[in-house]
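Starting off, we have a lone chain in the form predicted alone, written out as structure tokens.
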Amino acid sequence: MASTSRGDALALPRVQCPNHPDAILVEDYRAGDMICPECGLVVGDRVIDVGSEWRTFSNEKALKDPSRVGDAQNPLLNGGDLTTMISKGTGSASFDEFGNSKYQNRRTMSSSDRAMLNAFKEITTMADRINLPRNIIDRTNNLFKQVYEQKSLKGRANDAIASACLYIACRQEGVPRTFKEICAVSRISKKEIGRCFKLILKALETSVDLITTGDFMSRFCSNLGLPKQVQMAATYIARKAVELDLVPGRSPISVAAAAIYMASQASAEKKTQKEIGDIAGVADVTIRQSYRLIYPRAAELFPTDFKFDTPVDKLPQL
């Protein structure tokens, strides 16, 4: 006989032993039956194995571990996705006379979660190719299924608004992508993505903060290859040019192109307009425009201990 301990109403109920409550209980899987060690009082009858279904043998961990069956719960399809999936058939049996399957999943699955199971499916291929980490993913199937369900954007393709929503969760998450990053690794044209990011962020009621040069200064330095020391003079020029208001109306990608070209070329470490641009999606022109409004103070926007190999004076002046 089992009794419970006295508590809050709410609170579930603990299986004990009635003469023994602080013993730890011994739980007999093959039986599912739980023991009390002091006395082998069975307290409890109805355990259930939360065990592998069948032994899993040290050679096969390697490719595949069969210890459950299905797939985890996805709680943003309706019914928690707990459907049947029917593979294809091969046999003669899987098929009718007339050569058409007799199973297929279309019964199974309505068409709002077939059109939401193939975009997250185009999002996870869109952010694994652009290493983005599972938080990020996450926020993006949250964000196209608000969408999804409103039906505000109607009449725009999912593969658009999939798009959107991956930039917008960059942004929110803190690591923002620019829309040119995003249209690489989809089908979608820049123009269409900005149109879907914008009636997103009305629809959803939503903000995002404003990106600085800071946001991408690493990443762009860290795929050109430039040192610690490159890096940090680049990102102080930035911000003392967008202190001393050097650079209105330009974007911060391009100022932080502009600041990583001058940086680079005051050290040892020199990369060109079209390598810079290349990494960081802006034009050649666009680098040197940023560049020609912060070089006449030069001067005042490396940081003091930044160690010259060519000095300021000798930069090119474009």
The other form holds:
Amino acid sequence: MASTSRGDALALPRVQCPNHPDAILVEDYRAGDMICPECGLVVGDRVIDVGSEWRTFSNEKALKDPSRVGDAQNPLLNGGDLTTMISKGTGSASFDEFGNSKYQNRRTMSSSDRAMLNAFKEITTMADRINLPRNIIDRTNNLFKQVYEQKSLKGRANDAIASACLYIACRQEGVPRTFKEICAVSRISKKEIGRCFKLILKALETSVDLITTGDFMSRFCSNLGLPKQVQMAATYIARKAVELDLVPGRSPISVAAAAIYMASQASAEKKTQKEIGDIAGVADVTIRQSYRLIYPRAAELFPTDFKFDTPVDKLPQL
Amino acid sequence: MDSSNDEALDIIITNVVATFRVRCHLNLRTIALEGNNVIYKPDCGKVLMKLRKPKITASIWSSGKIICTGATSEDDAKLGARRLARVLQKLGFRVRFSAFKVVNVLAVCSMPFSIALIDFTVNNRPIASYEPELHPAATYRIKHIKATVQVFSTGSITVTGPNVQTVATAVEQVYPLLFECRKPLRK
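Show the form predicted together with its partner chain, please, the one above being the form predicted alone.
Full complex below, order starting with the chain above.
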């Protein structure tokens, strides 16, 4: 990055070394010179120096870096505008006789992207509530930007689109969240999020991978406080149940919940259907239904190395 | 294919939706008060009239546009629409039956085998979509004939399209795809 050589695109009169007109000049930005690489002659002079104006002695990342001006830009998302605003004044001269500030205009700085900025803030708030990492938030922002620019979903509430983008981003990153989980941090109904989800997939012409039972095991089990053994057993049970096709037409979440129930009932840490239903967002009758389907072949579903606290035949039958 | 099977597949048309116009402004209050078998919905601005003979429910708007649902065949729909126009004529409006168009046909069909939805979706990636959290069926949209097929894991499918011919074509088209993803023998 120390030196850049200009291309021939500019039609300005090129400075050239008098001795070597063909030589491409090397720019030394520190000193503000253009130097011929062949003979070392300094050709251009008083090139604007892009070095910093004062020396800064960094003391362990002070709050503000004095050689930087303004906020960190987010050019990928905002269209990179460089607008400046007049800030509220300090000192007595900026207030008029009644105590009101003289210059009140803090109006629209980027009206076209205001809705988008609002949406980004909303996305960050929602993601914060369920502790999503930065990469998912970035992906969501990107998706939202694409959808917003396309304008095909213009009539829909921005919050709904933001929630649906969040759902899609989680799916794309391989850590899907259920619609109910997204619903819990958003003010939009599940129905509306589902509708927006389908519309966005159509608008962006992408598709997402199908959800599997294993995607949710670690989250549900840790929320319930179940040990690793039970979690692994539940994962195995759910996978086996789907392979053996014991639960056709059941949502993977319900199957996962039933598997967790079975695994926890067979271990020392027994959880009730209600608790599991609460965490997974599934009704306890649904867990009961799915459990009834997997119960007959419970013995085959458990992993071979599982330590039973309650043997298979003593499992509750509902 | 469908026709080369031993047993032909029964495609049962369950609903035909048609719209038509009567070319005159209708007073909904009059219809609501004087007609039989009517439900007035002032918040929606329409009157629902149910006919017994071809079992049909019609939504009537004051502009004279009518949507007629519940028929079991295209002819039935037309017959019901004409009957409806006759009823309105008897109520005293100067009706002219025009612009009759069948808008949507819904049919159900049952395959003799169960279907593995996940395999079906994976095989037909962008056209088929399956969201178990939202709906238990996989939707397969055939764009060029504008038909939608919803496939359930039990093997029954529902087909919707703009007319009966489209529905038949859609079933023909989707049958080989379903056959590939069948589950061996029902339990």
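Numbering follows the first chain given and starts at 1. These figures come from a predicted structure and were not determined experimentally. The term rigid core refers to the most C-alpha atoms you can superpose between the two forms while keeping them within 1.5 Å.
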Exercise. Classify Pro21 as shifted (yes) or not shifted (no) between these two forms, where shifted means its C-alpha moves by 2 Å or more with the rigid core superposed.
Key: yes
